[in-house]
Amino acid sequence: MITHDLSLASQYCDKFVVMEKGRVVEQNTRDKFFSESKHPYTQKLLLATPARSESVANLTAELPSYLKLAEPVISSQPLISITGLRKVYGETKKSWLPFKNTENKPFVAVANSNFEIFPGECVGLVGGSGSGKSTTTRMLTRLEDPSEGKIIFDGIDITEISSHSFIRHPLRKEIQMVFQDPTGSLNPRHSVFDLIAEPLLRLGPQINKQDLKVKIEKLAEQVGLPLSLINRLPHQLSGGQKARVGIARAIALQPKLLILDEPTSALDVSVQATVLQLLEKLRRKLGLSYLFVSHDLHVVKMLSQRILVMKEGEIIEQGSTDIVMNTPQHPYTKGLMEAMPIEKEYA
């Protein structure tokens, strides 16, 4: 089994063996990988791996200059705002089907959707696959319309702006994406300035060559991304700097709020702790309202101050963090609860 995840390989494993730069560092039964495990990587891994009972801040030996930076004031007034929303996919056509079916019965892959979020604040969006997470991020990004319902954005209803005409609305830039794929969301023929200046020239005021230059630079720096990086291409990045690329691409033209869709999935554990303290500080320092969209309902617990949990199209339970992840009352969720990796004191 070769996984990032060490919870979950607790679960299944008899035994361990940890690489590091093509080499094998450290090899151990279970019951003494989470106690006895001696190579600094090894425990390096095990200090950053999220679990229920960790906060962000604790995943590295050193505690990140963000505690510094106080919470958001979170205002009483939402920054965005879902009633009734519903996507609606049309007819599903079953004719290679090898006997008579005369239904066609539209797909509802969101169903009656109803949530707020607040400006400064986190929210995470969780549940199984097809439950309709992606589907709800690509109503609210408007690279979708819905069927019903409304989205209330900064005050305006953009539902009643088409996912078409939406591209050049001056609201497009308010609402910005961190994808889950790192690789496959960066065009790979273009540099990493290239990349982090494209939605300044698509989206933003014109610009000459040299404050875009700065601009570049200290989006660089703010997501703690080498300037020597600057004119590498894709292929010539890390996982962990190719993240680092699509949030500075995100935070670009200053959005209000950031549809983070899986974005450290594909990282391992040590370099994931590094990005969700980035995210966090940059949450705390720019005032940033996320939308964090996972499975890991550990890294979803750390950063987030509220948990909304979808199942096949609804969300059936919304609430404090504390709340959800401690008293769920939707038998769904206790399920998820329920199926939690055990947590990284193992032994």
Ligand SMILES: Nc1ncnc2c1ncn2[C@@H]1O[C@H](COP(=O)(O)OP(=O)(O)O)[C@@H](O)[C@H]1O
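Residue numbers count along the first chain shown, from 1. For clarity, a rigid core is taken as the largest C-alpha set superposing within 1.5 Å between two forms. Just so you know, these numbers come straight off a predicted model, no measurement behind them. First, how it differs from the form predicted together with the ligand.
- With the core held fixed between these two forms, residue 65 has its Cα displaced by under 2 Å.
- With the core held fixed between these two forms, residue 27 has its Cα displaced by at least 2 Å.
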The other form holds:
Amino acid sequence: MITHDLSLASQYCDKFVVMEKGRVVEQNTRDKFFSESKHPYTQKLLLATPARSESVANLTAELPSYLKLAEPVISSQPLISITGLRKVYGETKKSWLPFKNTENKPFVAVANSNFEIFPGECVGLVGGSGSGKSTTTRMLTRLEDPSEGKIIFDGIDITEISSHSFIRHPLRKEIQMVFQDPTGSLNPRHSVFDLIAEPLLRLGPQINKQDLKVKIEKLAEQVGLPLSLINRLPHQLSGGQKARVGIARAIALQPKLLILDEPTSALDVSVQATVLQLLEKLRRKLGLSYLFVSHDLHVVKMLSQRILVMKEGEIIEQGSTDIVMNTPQHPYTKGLMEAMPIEKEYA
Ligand SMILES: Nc1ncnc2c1ncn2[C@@H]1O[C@H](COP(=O)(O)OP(=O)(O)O)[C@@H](O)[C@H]1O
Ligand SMILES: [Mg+2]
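Condition change, the form predicted on its own to the form predicted together with the ligand:
Whole complex next, starting from this chain.
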């Protein structure tokens, strides 16, 4: 079994072989692997693997500089509140056909979601594949119309605006999205410069060439992209660098809310660690709110103040991260926690 995911491997494998730069650097049985691994690369992988008692600052050997920044103060008026949100696919208008269409039965992707996100807060949305997480994000970013329910953003009911006209609405720039697949979501023919410039030119105010350049360089710096990469095309970047381009595009218009749909799922654990630290830095520095979506509860809990657990279209559990992690109520949530059996005893 070939993977960068040590927690997954720990569930299925009896023996571990670690490769770095074409060489096998470590080989051991599962038990010894977690307690006795010596090679620096193995240690880096172990450190970067999110485990139960982990904070995002501890995923790398060096402590990140954002720890000097204070935790954002979370205000008491919600930035966005969602009530009775529902999405049914394949719903047909009242049929006048003399037979029932059984092949295309309506499918409830999101049943009845109710939650809020406060300014400065990160809310984690976790659940298995097909539970309705991405459908939820597409409705919040108004890429899709809900079947029912309300989304109040900053006091305005954005469900009243059709997904079609939301594209040109001033609120469009306040809610931005970071996608799971950094390769598929970046135009392969555009340089890093053009990719970051695109949202600014499309939705931002008029800007001259010089100011645009300054702005793009500042954004690149904010997301930790070296300026030497600015003229490269996506295929000339690593996965982590592409993820940073996606984040720079998302923050370019100074949104209030970032929706991150599995932003690190395609990345190696050690790269994931640095991207998670970047997201935490940006939340503290810019006072952003996040909806952080992942199938991995242990990634979600490191960044989130509150957690929503979704199963088959329904939010079956929600609460502060401490309470959900320490006293999960639903058997499904307990199952998600056990999907990560390894503890940081080796740290
Ligand atoms: N456009 C669509 N038409 C029909 N069914 C869809 C559509 N998009 C998603 N679904 C279904 O809705 C369910 C939830 O999907 P999704 O929101 O992508 O889940 P997740 O992101 O949690 O993996 C899945 O069963 C999926 O097949
Ligand atoms: Mg998804």
